[in-house]
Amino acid sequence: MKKLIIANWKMQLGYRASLDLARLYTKQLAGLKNEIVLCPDYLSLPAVSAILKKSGLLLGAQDSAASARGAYTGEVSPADLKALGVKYVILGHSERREHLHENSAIINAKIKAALAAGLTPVLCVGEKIAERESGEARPYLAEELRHALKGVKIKRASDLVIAYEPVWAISTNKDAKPIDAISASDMLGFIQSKAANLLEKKPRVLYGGSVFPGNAADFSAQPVIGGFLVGGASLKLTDFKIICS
């Protein structure tokens, strides 16, 4: 089965740099066996969408609004993202939870709006170091899933993706400590099982948390790991190509 590999460029690149990297992606990554998704910043989305056409690479967004239309200054409609050619949308990322104070109720509404627009949400969940050290990681993740997926209905398992990003392991955390592939697989199995109970479908589960060329193969070898959500390493074409391969 193909792995789903999502590049989250965050707000790391300027407009021209995003377009230049997208062009390199189409030359270097097209034709690889795995499903590859690029998530540039909002400003770059239309131009990147044009660049990716006929390349086989897919377009993703880093967030979307909780409503299709309305007086929501600064928000971007999931319906407009769909019309632009976006397939996947990242929701509930730990950086938005921390810096923009997004809670599970907001994330839940965004998931429902994205599904209604025909987008595939990529729900991010992950515990902090406090939950890990106290042994409360699994109850914490179960609660995140329960609140974020409350009332969510999907027709097919492929309609929603879950990405496990332990906050203590992501590369932007200066105290990040890598997780081994077996431990990651164990947690993803738990997450998939809990999500399947809530959704009545077994969604694909991805791992995100300091994925780089040196550990990607070990993670990929775990059957439950359906792919990766990649941050910093996706900005380095050589590294990302190894991960995608």
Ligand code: PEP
The other form holds:
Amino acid sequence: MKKLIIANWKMQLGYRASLDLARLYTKQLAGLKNEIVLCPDYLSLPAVSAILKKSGLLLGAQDSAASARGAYTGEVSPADLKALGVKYVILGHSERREHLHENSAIINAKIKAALAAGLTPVLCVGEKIAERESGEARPYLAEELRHALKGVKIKRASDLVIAYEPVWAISTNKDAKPIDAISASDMLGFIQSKAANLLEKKPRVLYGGSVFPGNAADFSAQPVIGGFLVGGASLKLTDFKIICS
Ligand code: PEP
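Would you generate the structure of this protein in the form predicted together with the named molecule, following the form predicted on its own above?
The next block holds the full complex; its first chain is the one shown before.
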């Protein structure tokens, strides 16, 4: 089965660099059998959308507003993202939870607004090092899912994706160590079954957190791992191409 591989460029590239990388990827990654999604920053989205047309690569956004329209200064409507050709939207990323104080109620509202606009939310969940070390990771993840998915209804399993990103394994954490493929697969199985109970559909689950060329094949070999959310390694053609292959 095709894997879903999502490049999260965060705020790492300037406008011109985003367009250059998108152009390079349309040439170098076209024809790979997996589903590849590029998530540039908001400013670059319209130009990257034009570059990706007919390339086979898909467009994603790194966030979207909790409402379709209204007096929300600085926000971007999921309806406008949809009109621009965006298919996926990352929601609940740990960096937004930490630096922008996004809580479960906001993430829940964003998921509902994204679905109403016809976008596919990629809900990020993940425990911090404290929960991991105290053996509380699973109850913590179950709570994150319960709050984020409260009242969320989907028609098809493919309408929503969940990315498991242990916060301690994300590469912007200087002590980040990737989790091994078997443990990641166990956690993803747990997350998928909890989410399936809440949604009454079994969503695709991705792994994210320091995925790089040296560990991608081990993760990919685990059937429950439906793909990757990739940060740092998505900025380098050679690394990202290996992960996507
Ligand atoms: C992320 O922040 O979503 C992520 C997975 O980053 P990295 O691949 O750099 O760990």
